[in-house]
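The chain below stands alone and is given as structure tokens, in the form predicted on its own.
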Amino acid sequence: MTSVTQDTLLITVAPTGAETAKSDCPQLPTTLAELVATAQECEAAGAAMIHVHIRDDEHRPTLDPHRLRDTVDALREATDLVVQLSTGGSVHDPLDARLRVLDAAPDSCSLTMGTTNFGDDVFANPWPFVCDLYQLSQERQVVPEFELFDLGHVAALRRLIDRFGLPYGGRVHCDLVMGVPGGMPGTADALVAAVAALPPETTSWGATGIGRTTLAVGLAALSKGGHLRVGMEDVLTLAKGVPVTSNRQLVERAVAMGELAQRRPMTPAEARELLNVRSAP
């Protein structure tokens, strides 16, 4: 069991996503520096995991396999916070490129647990495919942080522990993505349904509020015991009107709520004990 105490507060940052591009905000981080220093920016703030997505020489999303370990290799040196790398990519990747992920050899990666509408375009991810890259993070022993957009993926969860066993290092670790135009609805309501019901196994979860939806999903998750994601992966305004400059602001604003309900950032080791990653490389 973990030595993990309740008034802590696990906060990841995503800092980029695959859907804005760099020419409509500037700020986004795109480039291999950029991304360092806002780990780094980050780390200090508070956050104590970091959920990557990277970008090419045209600051267009890829999954070029060098630059994923060149990028883990990067942020393991510079920072040391829990590298999760994103098996999603953008969704127009195939399938096949999604698993090669896994050979950059991150800490943590993400495995959503279904397809889902995602605007106008399908986040596609057929069951056969969720299988095969759960089984691969079991034999690569990479922890799965496992992408929950509606209850439909929860109720997958159960099968996929049922079939396969707990994931790597014995921990189940969950995030509901809410707000999705397609998924479940970024409220309360959704949040507390979706809680009530994780499989018994799962030993920690968080939750992620995408645009106007980010702080009704971050207070309901406080409330209910959870912990943070944020970034700019996920919302690019502070309030209306207000645009975010950098991933630091979001991370010092789930920094400030986590204080109004007693609960302090959790440090990197710390994250390194409740999710049981294992040592890098």
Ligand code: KMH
Given for the second form:
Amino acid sequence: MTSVTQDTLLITVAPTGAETAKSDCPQLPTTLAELVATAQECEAAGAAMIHVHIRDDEHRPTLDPHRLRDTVDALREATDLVVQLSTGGSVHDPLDARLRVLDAAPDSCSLTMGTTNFGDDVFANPWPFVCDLYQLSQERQVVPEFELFDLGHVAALRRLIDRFGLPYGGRVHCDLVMGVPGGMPGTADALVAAVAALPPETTSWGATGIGRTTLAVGLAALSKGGHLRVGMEDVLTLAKGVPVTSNRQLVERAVAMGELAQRRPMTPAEARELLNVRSAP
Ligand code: KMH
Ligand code: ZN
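Coords for the form predicted together with the ligand, given the form predicted on its own:
Full complex below, order starting with the chain above.
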């Protein structure tokens, strides 16, 4: 019998991202050793999945295939977390390199459902690329998490499922990424609208609010029965003028918010069941 119930909460940690410079935020985990230590701490605190961006020796974002594979191996060795690799990378990464992320055979991959303005940049996800990445995830048996930055992305998910069927594993898990300058606002109203528009095939969804929208989005997501993504990819302050010093703090806060909503953190095994990821090789 499944232990995944409405009383459980999937907490995903996104510890690094591609946007923050190590020089601006020395506590950002950018080396493999820092990433693994963060992952272990966050798992102990209540996270069940990790959304991973990696950096090179100069702490710059990279999609180097060997590093990606080593990262997946190291996280599998050191934790039970569901390992989700970002296929979004940084706004400067070419589309072919983003497709090759799946060569590292993660449990899950992010899959953004459309192009969005991203601050002063553009996060490019043209429809043919979305289709190629989706079909590749089906072929490689990697469970996608659909990243929805805008209501148009929600509509595009309907179109994708109609054209190519369900993802590998049969579950449709979405993450509303809200409050990006250029995407949908990080408000309860926007969250309610986006959740109402999710296709009926959706089996689970979570949300993350960027920057100062993090609490409004997290509380709204809990109110609507959704899951949470937190981490230094998305927010660098706990309150105005109070810097985040570790990803663990954000996971602990998510656990505390979940407790108020009478939701206990899901274990990694329960997250695997929720998402139906293939068993580790
Ligand atoms: N770094 C952003 C441009 C993802 O991981 O798939 C894209 C991003 C989304 O973070
Ligand atoms: Zn990301």
